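Starting off, we have a lone chain in the form predicted on its own, written out as C-alpha cells.
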Amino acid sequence: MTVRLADPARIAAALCHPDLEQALYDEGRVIMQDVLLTLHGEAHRKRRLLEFGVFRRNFFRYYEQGVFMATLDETIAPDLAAGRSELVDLGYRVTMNITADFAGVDRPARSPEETAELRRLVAIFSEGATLIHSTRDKEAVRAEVRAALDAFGPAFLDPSIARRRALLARLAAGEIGEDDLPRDVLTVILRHGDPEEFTPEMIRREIAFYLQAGAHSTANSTIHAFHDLATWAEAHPEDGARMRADPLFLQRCVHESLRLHPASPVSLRRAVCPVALEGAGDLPAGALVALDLAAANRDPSVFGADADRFNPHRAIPAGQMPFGLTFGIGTHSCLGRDLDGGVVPKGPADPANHQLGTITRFIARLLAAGARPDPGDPPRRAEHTERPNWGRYPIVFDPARRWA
C-alpha cells in the first residue's frame, strides 16, 4: 500500500513523524544499509549526535570562504586554461573534494589520475544509492557497487584510516593536541564510535555514503542552478548585471533553483506501526508514504501562480524557506544545508561576511570566468535514471563575458 502526499504542510508533518522511517533507499542497500540516512529512531539519533560535531556553522563559514575557494580554484584551473569544460564532470570533481574533506578521505597525490579514480568510484556509489530510480538492470548496478567498494578500501579508505589511527595514538601519548586531528566524520568514528557497530564493512559504507551523498546532490544542484541562472540572465540582462554586483541576489537566485530542483524529487517513508496521518488516513504498519517534494515546492498556494517557473523576485511567505522542502526538515534534514545553500538572510546582511554557500560561490566562479552553455554542443539529460538530472552539460569560458 502506497499513499501520496503533495501538500507542503502535510509533507512537513510526515517528515517529522517519529513512526515513519526512511524507505527511499531500500533498493540501494548494497551501499545504504545502516548508514546515517537510513537508520531510524534511537539508532539514528545516536549516530547523528556522534557525527554532527563535524557540521557546525562556524566551521562551514571557515571552510566555505577559505578551504573551498582554494580547492575550487585548483580544480577548475585546467578547465579555464582549456577554455571549456563539461559541467557534470567538473561539478563532481569540485564537490567530491568538499565531501571527501568532511568524510575523511585523503587524496595525498592530488593528481588528475587520483581525482579521476575517486570520481569514478563516487559516481558508481551514487548510482547504487539512487537505484530505485535507475533504468538499468539493478543486479548489474549492485555488482558494480560491490566492486567499487572493494576498490575504494585499499585505494583510499584504508590509508586514511591508518593515518588517523596513528594520529590518535600520538594524541593519546601527548605528542600532539586536539587541533592537530583532522576534523572529519572518519576521525570521529575511529575515536568515539562503538567498534561493534562500526565494523570495517560499516565504516566503508558510511564513508562511501557521505562521499556520494554530498557529491551527487551538490553537483546536480550546481548544474541546475547554472542552467537556470544563465537562462534567466540571457533573458533579463539587468538581473545578469545584478548577479555580478550583488552576491546576496546571486544567492537568492540559487535558492530559487534549489526550490525547483530538489535532489530527491520524491521522498519515501514506511510506517513502522499503525499510523494516523493527515491527508492519508489510518495506515497499517508497512504502508509506504510517497512525499512529493517537487510538487510541494511548486505549490501555487505557497509560492504564487508562477510557482513552477524560475523567478528570483518572487515573494516568499513568512515561515517558508526560499528553497522550500529541498533540504528536508526534522531529524533527517540535510546536515550540509548551510554548507551548500548558505544561511538565509533574515534582514540586511554584509556580503563580505555572509555565508553564501558553496553552490553560490561555485556559480559565481563560473560566471566570473565567462561560463556559458556551449552553443555547438547542447546539454543532454541523464539517460539511466528517472531523476530529471543533466547527463552532460558542455560549457565554454567566453572572455567577452568575464566579470572584471
Ligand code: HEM
Second form
Amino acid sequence: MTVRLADPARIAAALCHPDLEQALYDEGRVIMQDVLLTLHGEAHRKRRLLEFGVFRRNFFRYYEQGVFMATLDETIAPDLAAGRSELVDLGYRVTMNITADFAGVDRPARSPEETAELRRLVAIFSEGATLIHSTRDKEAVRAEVRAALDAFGPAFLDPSIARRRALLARLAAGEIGEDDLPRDVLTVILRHGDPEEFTPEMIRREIAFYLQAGAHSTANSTIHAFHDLATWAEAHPEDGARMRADPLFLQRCVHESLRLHPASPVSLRRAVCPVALEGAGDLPAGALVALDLAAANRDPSVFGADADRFNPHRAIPAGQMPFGLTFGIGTHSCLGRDLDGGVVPKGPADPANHQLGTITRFIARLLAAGARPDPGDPPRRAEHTERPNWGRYPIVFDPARRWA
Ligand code: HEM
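One more: the block was the form predicted on its own; return the form predicted in complex with the ligand.
Next comes the full complex, this chain leading.
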C-alpha cells in the first residue's frame, strides 16, 4: 500500500519520523545500497555523525569564496572564449568539481580528458541512483553503473585513497599537522571509519553516491534557476537591473526557483513497523509513504495564490524556508544545503560578507558574462527521465549584456 502526502507540515512530520525509512532508492541499489542516504536508525546516525564534520558553515564560506570561484573561472573560461555554451554540460562540469572536492576525489591532471571521463561516470551514477524515475531499460542501466563503478576505482578512487593513506601515515609520524589533511568525506572515512563497515565496495559506493548526489541536483537546479531568472528579467527589466546590483536579491531569486523545482520532486519512505501518521492514518509495517515535495512547495495556503509561479517578491511566511522543502528536512536533510543555497538572511545582511551559496555565485557569473538563451537553438527537456529536467540548454554570451 502507498499513501501520498502533499501538505507541507505533514510531509515535514513524516520526514522526521523515526519509524519511516528511506525507500526511494530501492531500484538503484547497485550504487545506493547502504550509503548515507539509504541507511536507517542507528547505522544512519553513526554515519551522518562521522561525515557531518566535512559540511560545516565556516568551511562552506571559505570554500564558496575561494576554491569555488577559482574552479568556476577555470571551468567556464573555454566557454567564454567560444562565446557560447550548453548549460547541462557546463553545469555538470562545474558542480562535479564541487562534489569531487567534498567527496574526496582527486583530479590531478585537470585536463579536459580527465574532466570528461569523470563527467561521464557521474552521469551514469546519477542515472543509477534515480533509477526509479528512469524511462530506460533498468537492467541495461544497472549494467552501465556496474561498469562505471569498475572504471571509477582505478581511474579516480584508488589514487585518491593512496594519497590520503600516505598523508595519514605522515600525520601519524608527526611529519604534518591536521591542517595538512584534505577536508573531505573520503579522508574522514579512512581516518575514523570502522573498517568492517567500510569495505572497499562500500567506500566505492559511498563516494560515488556523494559525487552524483551533489552534482546532479546542483546542475539541474542551476539550469532551472538560469531559465527562471533570465525569463523574469526579460519581462521585468527593473528586476534584471536589481539582480545585477543586489546579490541578496539575486539569492532571493535563486531560492524562489529552488522552491519551484525541487531536484527530487518526491521522497519515498517505508514504515519499518506499524505507524500512526497524521494525514495517513494507521499504517502497517511495509506501507509506503510518498511525499510530494513539488506539490507542497506550491501550496497556495503557504506561499499564496500565485504559489505555482515565479515571483521573487512574494512574502515568505514565518517558519517557512524560501525554497520550501527542496533540501528535505529531518533525518536525511541535505548536508549540502548551505553550500549550494547559502545562508537565508534573517533581516538586513552585508552582501560583501554574506554566504550566497554556489548556485547564486554560478548564476551571477553567467549573467555577468552576458549569458542568455541561444535564440537560434531553443532549450529541450530531458527525455530519459520522468523528472522535469532540462536535457539541453544552449546559451550565448552576449557582449552587449555583460555586467560592467
Ligand atoms: C540544489 C542542490 C541540492 C538539492 C536540491 C539537494 C536535495 C537533497 C534532498 C531533498 C535530500 C534528502 C533526501 C531525502 O530525504 O530522501 C538530500 C540529501 C543529501 N544531500 Fe543534497 N541536495 C543538493 C545538493 C547537495 C550537495 C552539493 C551535496 C554535497 C556536496 C549534497 C549532499 C547530500 C547528502 C550527503 C544527503 C544525505 C543526507 C542523509 O541521508 O543524512 N546535496 N539532498
